[in-house]
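Taking the form predicted alone, here's one chain by itself in structure tokens.
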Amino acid sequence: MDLRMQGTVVLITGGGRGIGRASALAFGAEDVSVIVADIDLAVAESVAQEVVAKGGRATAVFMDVASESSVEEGIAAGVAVFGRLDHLVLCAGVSGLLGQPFDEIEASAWDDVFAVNVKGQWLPVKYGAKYLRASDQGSVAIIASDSSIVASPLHVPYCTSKGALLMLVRALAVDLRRDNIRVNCVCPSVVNTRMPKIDTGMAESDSFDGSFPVHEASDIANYLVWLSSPVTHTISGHALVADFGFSGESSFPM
């Protein structure tokens, strides 16, 4: 299928690792110029080099999505390289606080999660919208989580922050519809990246034991590319749940 994205430009937050890195490579393969944004500029530069080595076009910018000035400056720096911005793919996120009872969590730690997982998704849209309005393919695709719709035990701040993203996506989709900018999100269950491994006490090099299904980062990247492409031009305000069908399962005993 021709996704008809050739010549467009995407900025990917959290682009240095995991789903963000996989997304950079996937967009690059579609002849999309990639702005790799990450709080770790060295890993962002490494990913940009990977895209270029495969025949694509890419640049790296520093971005702390919890900082308004950093987001504004990072987007401007990326646009200065390629001259336009057509797609935002927002993969930056934190977990943290897994296993902590909700009434033992410090308010400052709660705020840290929301600064990245909620504010850090709104800020790139705030500063990217003026560029997206000039595109005939303007789109935003955000990584949420299956924790947006089902709660894991002792993970209240994370689950709540990801649930907030569902309404952020819907509200932005409503406000940006008049500008022909679509906003969607992907809600995956466990992905084979370092975040869930660290959360569960695994080393980054460890493999999951096969007791439950796990996505590869490239699986989720493919969904983000598809939702960003004009072949899905009628889809906006949508949460694509990728959880191997588990959220649809009844608790009825069998």
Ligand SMILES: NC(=O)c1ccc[n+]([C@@H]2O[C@H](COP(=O)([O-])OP(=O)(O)OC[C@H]3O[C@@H](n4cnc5c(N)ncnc54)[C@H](O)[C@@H]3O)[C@@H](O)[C@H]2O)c1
The other form holds:
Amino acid sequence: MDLRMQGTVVLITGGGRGIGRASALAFGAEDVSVIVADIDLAVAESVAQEVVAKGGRATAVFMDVASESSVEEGIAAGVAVFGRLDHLVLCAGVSGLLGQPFDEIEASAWDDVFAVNVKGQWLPVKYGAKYLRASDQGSVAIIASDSSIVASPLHVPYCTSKGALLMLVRALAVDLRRDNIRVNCVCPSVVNTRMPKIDTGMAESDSFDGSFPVHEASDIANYLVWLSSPVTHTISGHALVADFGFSGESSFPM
Ligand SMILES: NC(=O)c1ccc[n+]([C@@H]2O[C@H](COP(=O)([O-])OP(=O)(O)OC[C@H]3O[C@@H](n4cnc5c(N)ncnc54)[C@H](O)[C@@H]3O)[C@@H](O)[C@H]2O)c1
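Starting from the form predicted alone shown above, please give the structure in the form predicted together with the named molecule.
What follows is the whole complex; the chain from before opens it.
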């Protein structure tokens, strides 16, 4: 299928690792120029080099999505390289406070999770929208989580922050419809990246034991590319749940 994205530009937050890195490679393979944005500039630069080594176009920028000035400066720096911005793909996120009972969590630690996982998804749209308006295929694709719809134990701040993204996506989709900018999200269950490994006490180099289904980061990257492409031009405000069908199961004892 021709996704018809050739010559467009994407900015990917959290692009230095995991789903963001896989997305940078997937967009690069579609002839999309990639701005890799990450709070860890060294890994962002390394991913940009990977995209270029595969024949694509990419640059790296520093960005802390929780900081308004950093987001504004990072987007401006990326657009200065490629001259336009068509797609935002928002993968920067933190797990934060897994295993802590809700009544033992410091309010400041709660705020830290929301600063990245919620405010940090809105700020790139705030500063990217003026560029997306000039595109004929402006789109925003956010990584929410299956934790947006089903809660894992002892993970209240993360699950709540991911639930908030479902409404952020709908509300932004409504406000940006008149500008022909689409806003969607993907809600994956466990993905083979460092985040769930650190969460569960594994080393980054460890493999999951096969007792539950796990996505590869490239699976989620492909869904993000597809939702960003004009092939899905009639879809906005949508949450694509990728959980191997788990959330559809009832408690009926069969
Ligand atoms: N891996 C999973 O099982 C899974 C499942 C569902 C949802 N998600 C979500 O997918 C997204 C990506 O997760 P991942 O598994 O690729 O994680 P990861 O830890 O592999 O990568 C996250 C990247 O985000 C960057 N980052 C963190 N805070 C940042 C900030 N303030 N500003 C800019 N960059 C920042 C990190 O430096 C890192 O490069 C997150 O929002 C996560 O909640 C992950």
